[in-house]
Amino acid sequence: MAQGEASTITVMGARPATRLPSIAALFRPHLGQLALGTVWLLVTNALLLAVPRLVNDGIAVVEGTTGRGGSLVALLGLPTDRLWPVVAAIGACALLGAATRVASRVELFNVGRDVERELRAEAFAHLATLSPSWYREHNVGDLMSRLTSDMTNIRLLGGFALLNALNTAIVFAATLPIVLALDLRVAALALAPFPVVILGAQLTARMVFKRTRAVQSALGALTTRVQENLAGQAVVRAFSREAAEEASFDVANQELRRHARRLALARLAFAPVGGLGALGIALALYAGGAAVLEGRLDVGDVVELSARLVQLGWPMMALGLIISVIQRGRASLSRIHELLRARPDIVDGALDRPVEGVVEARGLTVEVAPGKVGLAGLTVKVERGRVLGVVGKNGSGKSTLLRALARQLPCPRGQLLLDDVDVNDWHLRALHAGVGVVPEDAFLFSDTLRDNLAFARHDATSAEIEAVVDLCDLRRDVTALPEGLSTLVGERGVTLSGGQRQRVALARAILSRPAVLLLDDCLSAVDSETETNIVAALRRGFVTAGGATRAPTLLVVSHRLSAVREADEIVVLDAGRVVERGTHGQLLALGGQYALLWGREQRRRALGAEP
């Protein structure tokens, strides 16, 4: 898709995500709150480096002498022959440079908080843009990595990396002339190390930057099988897999302690590198020793000077981890990279009104997957409030229809319509509000029954939901549950039955009003009696907004044929093909595959075996 298009497409109205921000593109918004994080970071190392200075001039009261960098003291306009404006001063730089410490890490933590939270709700918002077919390819735990810990990773980069890099910067360009200014020799001999430190910092980047791609791929699939352990407890249970599941988890577990490791060890390689500033100190002690004895400096400012060797120290040692975190958040962006990458392939058409019922296939060809074909050359029409009924045998195609009405496929133009509008030419608003979808896998949320129901119109009235609760039959059920319809119904409903959950799902989607209703097999955990129930009363139609009674355009897959007995047409699929159509009795008549399987569903029930 070119760029000029990626920019005017629209999912429910929403945009997917045009860009891919670098780390200047995320930070670029919060300037302002940069730069004052950085003024007061600047004021607290001015404070700090002003304590060697203020340590050297004690050390001068105390011997008598000058130290070579003048007095910060008679700087400040305070007595020179005495301790205490000496103590007086350190003290006051100690409780001022804590408190702009504080301020500046306000300021420039609360920046990568800032980063993370809308980079979080992009990548979110983007999400919600994409297709079912790439949630098909996308594994759930992989996908919350992403959206946590990768986005902490940025988090850091944009706090401690970017706080401690900065603070870096500035002492090194404070302190580094002044040292070099107190005797070049020693400085240069104190300093000798430095270098060696740069350049294993740069080697190590590089390798910190792979592993740690490793070590967030290895947490996303560790996440995926927590994820579908805890979501599948009761299937786990059910078939006693615990043992193989805890072997499965602790090969993931495994995997993710060994990049981990390699992560780690390439972390400490710097380590040793970094400590080698603790030799300049010593050197600078040992060539300040003689430079004292040689008379070209005095005690003072060789303990001034070892001083501010000693703050340089904690941002050589800091060196490896800022890269470490500097290199984990890259690696998080580019996996946040790849989500936004990713592009819808169902979007917004330009028809934005309401739906009237009217459904027609026309020659319907749709590939499931590439080379898979799930429907061939389908052409049926259905008016509005009549019922089509879908029969056939497993994998004929029969969801592959209900699937391509909705939306949850690509659709070649020109084969499917809604009111004779080509369907990729409705916006997906109007489309999915007036085309209710009721699957077979009912997902519930962790709520209570009645936000479950009006999950889809939250201002629907008491009146309205105690309504479908009888459309769908479930006011036995809503009875027996201990708060009715404040129930909590638990993660995916799992307090409910299968058939509970089914009925649920219907009503909620009833009670959305849609013109065209969609049953996928959604009653199959209910009883013949009430799934045919359910049909008929969703035939003889349900109040809509305007108090009138309307009834749906109604498509019903079922794998029993009760179901789609009274429907206006039934048509049988056989490979994605029309192998039958007609009336229930015509396709008796026939004596083909229809009436095959009507008989044994027949025999079925006369053995009391439910089909």
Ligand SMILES: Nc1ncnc2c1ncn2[C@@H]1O[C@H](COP(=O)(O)OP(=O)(O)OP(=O)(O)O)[C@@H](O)[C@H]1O
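Residue numbers count along the first chain shown, from 1. We call the rigid core whatever largest set of C-alpha positions still superposes within 1.5 Å between the two forms. What you see is a predicted model, and the numbers here were worked out from it, not measured in a lab. Compared with the form predicted together with this ligand:
Relative to the superposed core, Ser217 shifts its CA atom by 2 Å or more between the two forms.
In the core-superposed comparison between the two forms, Gln327 has its Cα shifted by at least 2 Å. Here Glu383 does not count as shifted, since its C-alpha moves by less than 2 Å between the two forms after the core is aligned.
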Contents of the next structure:
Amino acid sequence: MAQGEASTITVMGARPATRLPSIAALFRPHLGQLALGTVWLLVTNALLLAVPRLVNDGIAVVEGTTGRGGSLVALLGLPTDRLWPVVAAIGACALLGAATRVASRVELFNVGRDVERELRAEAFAHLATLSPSWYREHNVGDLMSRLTSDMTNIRLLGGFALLNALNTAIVFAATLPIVLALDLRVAALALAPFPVVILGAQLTARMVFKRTRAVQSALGALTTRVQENLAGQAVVRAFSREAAEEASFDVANQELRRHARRLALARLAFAPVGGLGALGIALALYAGGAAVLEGRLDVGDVVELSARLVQLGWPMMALGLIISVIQRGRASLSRIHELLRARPDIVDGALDRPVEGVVEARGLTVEVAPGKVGLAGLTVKVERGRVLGVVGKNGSGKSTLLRALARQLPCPRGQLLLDDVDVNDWHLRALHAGVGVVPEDAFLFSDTLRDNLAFARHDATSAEIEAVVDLCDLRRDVTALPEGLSTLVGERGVTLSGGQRQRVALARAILSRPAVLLLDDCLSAVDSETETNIVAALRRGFVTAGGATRAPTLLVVSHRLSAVREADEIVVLDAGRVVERGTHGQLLALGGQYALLWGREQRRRALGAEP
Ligand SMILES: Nc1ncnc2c1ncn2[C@@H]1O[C@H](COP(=O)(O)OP(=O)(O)OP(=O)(O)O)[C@@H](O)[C@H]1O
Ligand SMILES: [Mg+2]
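What does the same protein look like in the form predicted together with this ligand, given that the last one was the form predicted alone?
What follows is the entire complex, opening with the chain shown before.
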């Protein structure tokens, strides 16, 4: 979606449209910490850059001369004819410098971590606002990587890149004038290999990052294989595909090893590049030695020069890395922007009040995907506390109706009303609180049964929980579980049977006390008698948000006609259109599709095929 297009959508009553944070905006809240970190960095460099001059002073003491650059020992007011003050000063600089270096890293790296946490929180919160249609178009693996490795890149941008960029700038600004002041000719020769080092480091860094990306994508492919195999483990076994799966896993595994080795090789390339820097020291000794013989420099000056070249080494190598880290961070930030720029196609309306429960469709036509109509021209009204049965073949549009009402699908204006108000005008929170939807394959969390039930209502009392357990015919199941309601249900509820899972999902929805309850074939794995009993119990009602016992408005989708038999009205859908409608009795009298299906269902039951 284009940025301009996104900004034209007003999100009423919802989170304000997310701004797209620039790098500067991300760091602005941390200016204080950045300033403190920079101060520590300056102190560190001042202390450590003093060491070569002190060494020079020390050699001058030994030789009884004075260095060209001026004695730091003298500047500090220490005796210039003794060695111990020099040694003590070097020791103090090294120790203090190490301490302040730690302090600068703590401050600046923490900024990176804070920025990462804040941006991740923002992206995560934004994900919660996006519509189901958006989720269908994006794969989980990609979203996960945006919230993990892309965030890491932004952290490195804030920590590593920032610290080293500042450090490099400080070291260069302080060292180059000193080195050049010592002796221009010697310095020029000694610095000659440095541009090559910078270029080499940059090329190496680029290679490292390219290969890191290859490792990450190989790791992503491997993770997907592992994840799918674990999830589909029963299918793999049932079809005896273990060997084939192992072979294809091995391909992904080999691929990861290959890329990891290539990355390790690229990392090793830093060593020879760093070695080039040592060439500068050799040149300094060569040219410096000549200068000493000519009397232009002292031995101490040459030693100082070499020490300063060593100090320039890392910042120079870092330059290449910094550029790559910044490039990668910016690329990652643009991937996060892409995510933040996505706008939900289902947005909040202004109406925020409890749902009463009158549902009405007026020529409702819903597109399930661009150009694909899932439901065409449905007109139906369900009064508060009444029951609508929705039946029809696979793909006839039953779920589409429920999903439109639950606002999981965008819905044209004026065609679907809740309490006489267009669903588009309802605040999503109010609508979701009033309209409960139970799908066929509900998702349970790896938590206790009780916490799963109380997912939407943490304040539910034990009595309320017990009541829904009974209502959904879960009593016997709960008693049979080793720890009753405190039993952990395993990932996605795997330790429960399909029928148990479905009834837990229904109970969870009921506990949130909706005024309208949408059952999307949500008892398909429960035997038909129990399904009929539960629907009948729901008709009698449950305690609603107001505290009174009330019958919810029920929209029941089922492939078993027995479940909708008692409904006030039943619509039969075919290819998104209503082909028959009426009560059970009327539909039987009509002698159409419904009557045919009912006859079949009865015969199956007589034969014992239908539970
Ligand atoms: N995301 C989608 N993209 C494209 N087509 C879709 C999408 N979701 C649903 N459809 C199509 O919309 C039509 C109606 O689907 P719907 O899920 O409402 O059927 P249903 O009556 O609930 O079927 P079932 O009994 O199998 O649950 C089907 O043809 C289906 O293929
Ligand atoms: Mg369906």
